[in-house]
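One chain comes next, on its own, written as structure tokens: the form predicted on its own.
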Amino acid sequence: MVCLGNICRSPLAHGIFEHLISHKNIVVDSAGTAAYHVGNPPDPRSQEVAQSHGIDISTQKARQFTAQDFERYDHIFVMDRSNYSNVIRLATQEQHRSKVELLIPDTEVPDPYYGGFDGFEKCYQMIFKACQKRINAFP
């Protein structure tokens, strides 16, 4: 799960996906395309909205997406087209590029960072529905 700073959208997606697939043997992680917040926990508003839905993301730490992630992960879901472009720029092989897609096909998950709690709740709902659909594709 990839967004810009790895403190708002991608930690929510990471936590939601893990919560929904806890019974499956799938590894989930998240990262940001920028290094603004490396080592920091998710934004308090992301933590609050996740907690309000029974998901604890407080132990996550922001990290930057690297080219090695193409080797570590089978699927790379990005939150918007800007992050898609940033991730694709790091891909050196078609096999890597084929792993990258928007979490919600043809739709961007808006960055709630500069808004209030309501924006985080809307973001949560979008990501939750998308994760439910994605999970159905996994055996």
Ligand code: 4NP
Second form
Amino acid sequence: MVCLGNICRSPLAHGIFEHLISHKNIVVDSAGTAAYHVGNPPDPRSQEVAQSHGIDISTQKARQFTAQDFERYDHIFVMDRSNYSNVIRLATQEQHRSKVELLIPDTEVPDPYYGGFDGFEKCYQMIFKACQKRINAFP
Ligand code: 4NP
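Having seen the form predicted on its own, please provide the structure of the form predicted in complex with this ligand.
Next comes the full complex, this chain leading.
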């Protein structure tokens, strides 16, 4: 799960996906394309919205996406088209590029960082539905 800062959207996606797949043998992780917040916990508003839905994301720590992630993971889900370009720029082979897709096909999860709490709840709802669909598509 990839966004820009790895403190708002992708930590939610990471927490939600993990919460929903407890019974499947899938490793979930998240990262940001930028390094601004590396080492920081998720934004307090993301932590609060997750907590309000029974999901604890407080122990996550932001990290930056690296080219090694193309080797480590089978699927790389990005939140918006800017994340998509930033990730694709690091890919050196078609096999890696083909792993990258918008978490929600043809739709961006809007960056909630500069807005109010409502934006975080909206992100939560969008990401939750998308994760359910993705998980149903896994074996
Ligand atoms: P995220 O949100 O990409 O969903 O983690 C953002 C977090 C921080 C910044 C921008 C977006 N920032 O500019 O610091």
